[in-house]
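For reference, the chain that follows is the form predicted on its own, supplied as structure tokens.
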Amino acid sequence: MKATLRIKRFDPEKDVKPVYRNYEIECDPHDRVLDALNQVKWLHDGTLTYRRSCAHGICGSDAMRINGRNRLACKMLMSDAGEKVTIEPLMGFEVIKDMVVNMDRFFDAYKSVKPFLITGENPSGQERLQTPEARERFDDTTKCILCAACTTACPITWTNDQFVGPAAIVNAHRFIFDSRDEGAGQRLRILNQQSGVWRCRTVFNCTDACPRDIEVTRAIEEVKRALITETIS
């Protein structure tokens, strides 16, 4: 198939403002958008800059806006993207160059919710056992790959750089509802602050944007409910 990639380009060392440039390519309908970007970079314009690594939807590094929606370039087929594809960087973060955005604020928010198991001393000679039912309680939010697609799809993050964001709340959820963890109270206090979970307006953009099909909005609402009821179940 023939396709036109309309790519938003910006190099702060050369450009005053972003510009869109068109690239005509030939590709297979089963190629991914990442394959099309690689073709542009390797055959048409070597200055095109974007993140990519595993190319299998696991690392999350190639999240970007494709036809106005946050997607992973390595997962979206060209047949689904169409013959005219607009590619832009994620919204809400500083653009370093082309599709590459500054992720510092995103990872600072992620680290702020203590995304690790908090426990006391190890049981003597035993593992920290957990029933399948207890594991199922937070299974969905273990799938996060930190691509930032959900956070940069949230309208609140576009105007409020203090909001912790959906991805951080998802990763807090993963430990808040883990029966082995003892740090739920700490995380809930963090998320109960002005920049925390109450900034969410339940728009569902985050759920739509998630490439791992995590029910992000549901996880956020469960954290809100835990704060209101002061119970974790």
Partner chain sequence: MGECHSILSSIRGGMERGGEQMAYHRYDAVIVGAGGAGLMAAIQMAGKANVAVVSKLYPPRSHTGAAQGGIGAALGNTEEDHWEWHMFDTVKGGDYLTDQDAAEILAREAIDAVIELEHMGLPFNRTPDGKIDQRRFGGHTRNYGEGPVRRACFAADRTGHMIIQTLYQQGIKENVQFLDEYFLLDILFTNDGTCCGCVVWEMKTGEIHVLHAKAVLIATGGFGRVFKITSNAMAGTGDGVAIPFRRGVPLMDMEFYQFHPTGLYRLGILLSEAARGEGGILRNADGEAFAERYAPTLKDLAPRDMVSRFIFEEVKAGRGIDGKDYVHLDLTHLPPEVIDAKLPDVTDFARTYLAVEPKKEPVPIQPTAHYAMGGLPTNTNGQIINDELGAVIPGFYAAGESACVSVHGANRLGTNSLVDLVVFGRRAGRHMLEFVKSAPLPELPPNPEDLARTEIDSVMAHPTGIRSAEIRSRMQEVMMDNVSVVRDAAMLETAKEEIQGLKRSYQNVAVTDRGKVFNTDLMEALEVGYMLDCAEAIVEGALARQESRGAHYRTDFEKRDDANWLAHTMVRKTSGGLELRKKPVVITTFEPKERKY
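For comparison with the form predicted on its own, provide the form predicted together with the partner chain.
Just this one chain is shown here; partners and other molecules are left out.
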């Protein structure tokens, strides 16, 4: 198929503000949008800049706005993207160059919710026990690949740079509901603050954006409910 990629370009060493450029390509409908970007970079314009690695939706490098929606370029096929594809960087973060945005704020928010198991003593020489049901309780949120598609799809994030954002809450959820973890109180206290879960207005953009089909809004709701039902000291 023939396709036109309309790509928002920005080179900080040359451009004062971003410009859209069009690239005509010939591709297979089964090609990923990432393949189309590669084709532009490898055959037409070596300056086109984007992050990528795994090329099959598991490393979280190439979240970007495709036709106005946050998608992984490697998980969307050209047949679905159509003959005219608009490609833009994620919104809400500083653009470093073309599709490459500054991820500092994203990873800082992630780190702020203590995304690691908090426990006392471990049994020596053997695993902690956990029932399959207890393991299932937080399965959905273990799938997160930190791609930032949800956080940068959230209108609250665009206007409030203090909001931790959906991805950080998803990762807090992963531990809060893990039966082995003892740090739920600490995390809930963090998420109860000004910048925490209460900023969320349940817009559902995050769930729509998530390439791992995580029920992001539901995870956020569960954290809110835990805050209401649990007495936090």
